[in-house]
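There is one chain below, alone, in structure tokens, taken in the form predicted on its own.
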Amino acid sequence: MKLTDDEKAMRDGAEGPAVAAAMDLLVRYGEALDCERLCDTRNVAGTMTQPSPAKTRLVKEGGWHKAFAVINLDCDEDIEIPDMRVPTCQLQHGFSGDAEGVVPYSKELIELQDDAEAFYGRRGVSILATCTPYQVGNLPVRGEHCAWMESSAVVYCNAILGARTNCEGTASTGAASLTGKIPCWGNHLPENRYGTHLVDVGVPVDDFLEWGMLGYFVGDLVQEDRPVITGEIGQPELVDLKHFGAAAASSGGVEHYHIPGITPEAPSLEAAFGPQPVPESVHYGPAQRLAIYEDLNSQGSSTDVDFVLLGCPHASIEQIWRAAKALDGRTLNSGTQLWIVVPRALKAVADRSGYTETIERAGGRLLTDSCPAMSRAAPTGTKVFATDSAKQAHYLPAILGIDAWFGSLEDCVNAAVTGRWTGGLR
């Protein structure tokens, strides 16, 4: 790698072993890669503060300095953590406080984790806790290098906002914070930002589910790769995009797309593709539509419902109050648990503004910082649940080994306050 003579001061230890370390990291990062140099980043989005059992035991050989230096940084040296170089922030992470006897996470990883949050708070480390920073104060502008890990994250970051992030990974995120450094590759380049394939889209999708299951649809298509797309769209809001992308990242891999006349690097069709040709399209028509329903519903056996999961991504304040107003006045069925997953920030938004008083008289809950597939955990018993996320219906049966049903918020209200899943695509 071409490093400038601030790099190779950085590496050769001018300001302290962390950041030599964490520049030896980047360079041996940037090598694997074949990437020929660094660029400035001034935006990290990373996880520093969540616990694991591996941390626990590094946290009590030698304190958050040793778990940052062998986890962020892949350093085994005995070193001190400095404050960071540049703006940080600590995404979604283990469930907290608000958790406490409801869901099944040990109180000893909470406090592990407010332990945490102290450290690293003090270096300058801005805990959002929550997949989506966007939502709560973390908006890089268009063209801004970052460094983001999350994939619902980052291709929120790259399509919508039209910053430049890869999704990258704990180290590199705990390397960048330090640096103000990531390898130019890939998202970084140009060149890497047009579009690859064109989805005509030949039904209205003008709803959170509908954006949803065509996210689906198109993330299995295209994998890693950029699709365009045209079609029966209506205009979306944040919550529709932030569910499109968390489903395409999910079925796929997809860290950036582009909607003609809606996201920043795509004014028209020939724009989203640069240079390229137009490429001939793939239809998403009702049959497909019916067929990417039926897939994500494919998990679910029993109609009897457990447990209810809204907000994945974290739920917007208006995501909130949609489902204040479907529980007003209805009471949950006393076998079924309803979770909101939300950011802090936003949570005291939704205590401000009535609605968490609405969603906990009928009987739900309002969590926040973590997920039950960031934190591995649901409600104890649980065998069956419904989600409106696409994202939480592909991977929470995997992870937990429970039922999924997929559906609108409404039929998710529906079956908390029945037991039952009663869903079905209109």
Second form
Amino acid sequence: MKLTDDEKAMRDGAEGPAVAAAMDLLVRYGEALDCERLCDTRNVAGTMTQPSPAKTRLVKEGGWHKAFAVINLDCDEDIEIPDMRVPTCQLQHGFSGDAEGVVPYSKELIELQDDAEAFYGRRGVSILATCTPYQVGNLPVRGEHCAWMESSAVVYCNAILGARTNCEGTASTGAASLTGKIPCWGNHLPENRYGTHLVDVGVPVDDFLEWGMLGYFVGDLVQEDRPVITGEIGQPELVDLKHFGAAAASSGGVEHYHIPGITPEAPSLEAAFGPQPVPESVHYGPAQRLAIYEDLNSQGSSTDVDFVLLGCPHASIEQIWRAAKALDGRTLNSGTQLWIVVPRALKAVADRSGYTETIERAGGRLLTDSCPAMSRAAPTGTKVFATDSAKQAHYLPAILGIDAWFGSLEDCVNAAVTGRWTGGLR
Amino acid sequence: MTLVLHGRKVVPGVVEGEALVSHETISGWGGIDPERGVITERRHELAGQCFTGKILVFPGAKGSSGWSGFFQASRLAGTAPLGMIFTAMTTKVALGAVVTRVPAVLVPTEQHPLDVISTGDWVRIDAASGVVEIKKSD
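Switch from the form predicted on its own, shown above, to the form predicted in complex with its partner chain and output its structure.
Following is the full complex, with the preceding chain placed first.
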């Protein structure tokens, strides 16, 4: 790897041992990628505060300095962690205080995380505490080099905002936060941003449920590649693309895609493919749509629903409002819980707008900071859950060993009210 | 019978051990339990199998950006694989191999490592030279 003079100085310790350790990790990582150089970034989204068994042990051993060194820098030395060099935010993490008495989640972990927030906040980490930083104030500009984790945020950052990030990890974002550097590889290079597959949509895709299913289809089809979506798609909104990207990054590893005429790097179909010819298209029609729905609903048989989860990725304010309308004047089944996971900044808006009150009057809860998958926690005794998120339906059965139903927000709310799954494709 | 494949270094080091082969990509977060070193994705071909002390041979990483963090956690819990051989380079798998601190080699798909190597074969990785030697178990 070729390092610039400032990067060499950081590696050699001019900025202290933590920055040197960060640069060492970036060089090891860059060499693993066979990458030639680093690029500058002033936008890091990573994770430091999320509790884990390993972190609990490290904090006991040497405090948060030790935890950051080992987990966020892959460094075994006892070093002091300085202020962040560039703007850095904390993504989603564990449940916090508002989950007490609702979520079976240990008070010790909540306290550990509070402690972490205080430590990292003092060093300049903004505690956004959401998988959707783009919903609450971190909105990169087209062309901006970022170092983001969270696959659903990464794909949103690249495809919808036209900023440039790879799918970074805990250690690479930790190193970026102390150096303002990240390997200039993959999505940072313009030649790696053109489409590779063409998908022709032959069924109306006009709601986030449909966008989620299309995303799940596309991710399975292209895996790590870059799909270009055309056909019977309506004008998508933030929520639609939030669900499309999250699903495509679950069934596959999609980090970037184009919708000609909609997304910023694809003014036309030809532009989406750049120097390459437009390939033969793969069709997404009624049969493919049905197969995806059945696939997402193949992880359960009992229609008795204990738990309904909305808001993955973290709900938009519109989704909270839509859930409030669906729940208005109704009461949840006594054996079923409904959680909507949201960024805390949007919870404040929901509280102020009265949506929280409507949802809670029905028996539902808004929870911030986390989700059942991140915190490995669902209502005690849950055997069957329902969700409007393809991503959560993909992951939660593996993480918690429970069955899953996937359907529309309204089908999920009906399941919460009746305790039975009666959803279906319309 | 000994077979040889030639790849490129991802993480340097020499290691040998028994292969565990996955023809499907592997999820880190939501796909493995680092405390036990077990693949937990329900519909995965290796669901329930332990990778601790094995040379993990697989196409690459998929899913969440927690991939590297989860494999790092397996190192911290003492349940990590012994080495990694994969065919598709991504940031997830590159960083994952680095923080798992195990010898790792990228072998081109054209050499068909997922077909050439079978679970149970004895595999030696010399990552610096990119050489993978395979002693077939049958």
